[in-house]
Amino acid sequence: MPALSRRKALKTMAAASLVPTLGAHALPARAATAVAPTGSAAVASGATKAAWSNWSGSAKAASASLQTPADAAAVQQLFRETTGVVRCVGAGHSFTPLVPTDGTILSLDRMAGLIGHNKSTMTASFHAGTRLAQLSRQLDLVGMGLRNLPDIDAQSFAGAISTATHGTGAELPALHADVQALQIVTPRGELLECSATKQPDLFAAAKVSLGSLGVLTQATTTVLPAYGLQRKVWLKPVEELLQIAPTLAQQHRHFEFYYLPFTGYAAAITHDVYTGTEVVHPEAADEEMLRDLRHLRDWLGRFPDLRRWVAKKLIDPNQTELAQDRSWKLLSTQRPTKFNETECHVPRELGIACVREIIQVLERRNDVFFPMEFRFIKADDAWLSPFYQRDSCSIAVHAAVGEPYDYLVPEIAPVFRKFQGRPHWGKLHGHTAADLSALYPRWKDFLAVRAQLDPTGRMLNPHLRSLFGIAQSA
């Protein structure tokens, strides 16, 4: 990367030394990260309760028992001599309450790696309690990769596909719509397979379940032949690049970008296929580049135009980032930088329409500091999709952990809903049974799929039976 012309100026111009470097780390870089979970689930067994929090802290639980079976079999046992509410858990990355119960915590952890790999079909199979970043090792040492990956890499395969997370690419769709095969437990304790031919209708609604359907077990998906990646990030003024960005998405594989607030600025991110061998790869900016924009935060947040104008003297537009190297290392990292966050997924043509007006929103808040993400997704046939027949572009709005993060339902939602924004499972949406059963025409498909499978709501906690409509139990 090169060195950035103004930090000296700016440095000098700063009397406190108090004026972010900025330009130096707006470019949002990502790095491969160690297969280390990041710890965001925090589990203790205490005497008669087992404390559970998600990564960011905005779910907690204190339940009865956890689990952690070590094969399909102990699942069914489970179901078969307990009672009560079981709720499944991956890597505690959905800010919304999936998992809290008093009942029973499952988590998949001792359920983990590739079962086996099949180069004449291409197909993958993996024990669903893989995490992200495990499984894409996995897959590498045999000469595959996944076809896309969500920029986190700590959740579990399980989690991922029952909440529909999704990377980017005009013309690739979220994880689950490569899945080709599930086995899952039901609360009767049996053990079923589902496929597009086999059992069909429970395979189009278990892909994405929200594990409101069973315990989901192992997973087969579709892989490539492992490959590199080409990345390139750069800064762009937000009018510019929102004029651009659909014609950027149909040009590269991957596109992206980061609107940086109060700056007038965006990140575009590209990923190309990369048949080289040469590895180049920047150290990671990303934590520096976000404490430049909440110092720039701290201490301009009242002075929004000022902000404005300091950020616009700091940014140099001719930087570039290139990177190259195996797809899972550019696709996915980890976040050392705790969040809570809002994301909607809307109709790919209204878009763009869309973010500007959720810029709009967010710039009247002064403290809002954290890069907004802007995706593509292509659409899938999943019944609980938020891509159900519907190319979509993904809008994420971050809030940093430890500052105000309850506005971004009230505020940004209304924005969503004029957009007819299907909410992303796994992150805070203020949206009711009614809602979501106008937006997705599966739905009551779904809803019967479920009462067959679970009649008396073992996998209903009360979050779900709120989304689903259903009376909370006594």
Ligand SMILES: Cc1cc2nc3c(=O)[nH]c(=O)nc-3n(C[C@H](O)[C@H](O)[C@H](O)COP(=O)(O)OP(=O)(O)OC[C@H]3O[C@@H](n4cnc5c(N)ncnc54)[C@H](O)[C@@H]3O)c2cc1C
Given for the second form:
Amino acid sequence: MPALSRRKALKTMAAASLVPTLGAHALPARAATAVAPTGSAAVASGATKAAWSNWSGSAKAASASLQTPADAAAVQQLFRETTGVVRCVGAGHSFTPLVPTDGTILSLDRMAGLIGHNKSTMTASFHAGTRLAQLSRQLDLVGMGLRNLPDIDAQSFAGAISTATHGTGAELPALHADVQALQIVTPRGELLECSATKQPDLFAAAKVSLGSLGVLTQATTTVLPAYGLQRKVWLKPVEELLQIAPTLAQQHRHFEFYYLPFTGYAAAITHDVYTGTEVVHPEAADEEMLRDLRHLRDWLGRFPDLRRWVAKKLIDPNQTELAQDRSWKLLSTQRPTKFNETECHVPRELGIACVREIIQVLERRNDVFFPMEFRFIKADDAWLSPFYQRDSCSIAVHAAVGEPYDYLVPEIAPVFRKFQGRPHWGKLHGHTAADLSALYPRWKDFLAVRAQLDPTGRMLNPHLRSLFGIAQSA
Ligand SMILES: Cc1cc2nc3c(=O)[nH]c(=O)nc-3n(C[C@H](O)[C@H](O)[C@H](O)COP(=O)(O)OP(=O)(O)OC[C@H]3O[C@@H](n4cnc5c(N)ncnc54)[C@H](O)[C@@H]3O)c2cc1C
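Next up, can you give the form predicted in complex with the ligand of this protein, since the form predicted on its own came first?
Everything in the complex follows now, all chains and molecules, and the chain you saw is the first one.
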């Protein structure tokens, strides 16, 4: 989200007089999430079932047990000595029900941290449960950094690569594309190593596997020498920005934009390498921006033309914001307002046409206020990567937690389908096994590797069975 201050973005929006009035019409507060997102804090002593919920509350589980092994040998032992379904959880930041099972939820929270780094090959190895924030800090301490990062850094490394988590950058692929080697414990309890030269088919399948092939225990990734970035944020009429977005994506290391619904404006964000030493890191004002957009919706939602007119009067397009800091401190930010989300990745050349239609669909709903995100991602070769052999644009539509989100998939997905969109594995979507097999050239190859590694379906929950077209277990 752009870090434009409330004053800068919507001038003052007559805040002093409006806010108290609007407060009376605010939506009821979001219900508190019942348990901690990772599940590791969710097991009550003596409880027979471990209650688990993901970050947004869209996926829940009551599992027979929650396991937190300390090393790969303990994971092997678990598979050898137990029966039943095992689903891995990272930070629980996927919106889709990838994790829920009434069997065992397995967290690698105790298997975290840097294992080693190599300055001649520019690689670093991590335990798979390492959160991206810890990973970035530990890399920085040894003078290294990841090539790119997603919007937040709460995810575990294994969880992020397993769903093809990405940032933005026309020449920058998703995180898994930089992975050079993986260690995985299979459902039979074997410990396997794979890379482009060692079991290459397993490697191509395991880089993005939705946790369906086994438990990733370690990953080695390519890194860069630690680097700084400079961020610029500015507002522009969306039509003008859509015209130049592909050029901006070519000109800048990272470019993305957020469309601010019912305002006619988008916030453009670029990041480029910064070699200076001056740190400029303005306090994030995303929450204020969201609050203003929500207030505008609450106040004028029923009058979309007036809402647009007021927004245009209030927005000051001449404001820009600059930040300079270590790469990881700028690329990932905090998201205190929880939301639900759908995201699809469409072929690069169709991105702008697709987003125009998404904006039209979104603005048929007067209740929409949450900014929509548009990013660029480079192609890679993992079999279940949504970017498989396809430079892409990704379009993400959000709804704040506590607000309706059941429209996201039915209303948005038809547009994504029309533009050959491949859904983000961790974000809400309604694609079936038949849809997916048509979108992924190596779909059958992936399913063959899966069947070989896990013939009895120990890693499959109902969501994965449905995605892979495998009958639900009795
Ligand atoms: C606020 C927010 C911002 C986000 N921003 C972005 C973004 O900028 N870009 C983007 O692409 N996505 C983004 N996402 C989505 C998120 O990155 C993915 O859903 C990611 O998978 C979450 O990582 P996690 O550690 O929470 O994994 P979980 O959601 O816990 O698990 C994801 C998958 O990984 C599997 N898994 C976890 N650990 C292992 C393991 N050790 N071995 C095998 N499988 C494992 C799980 O079984 C599951 O299938 C965002 C989500 C949120 C809530």
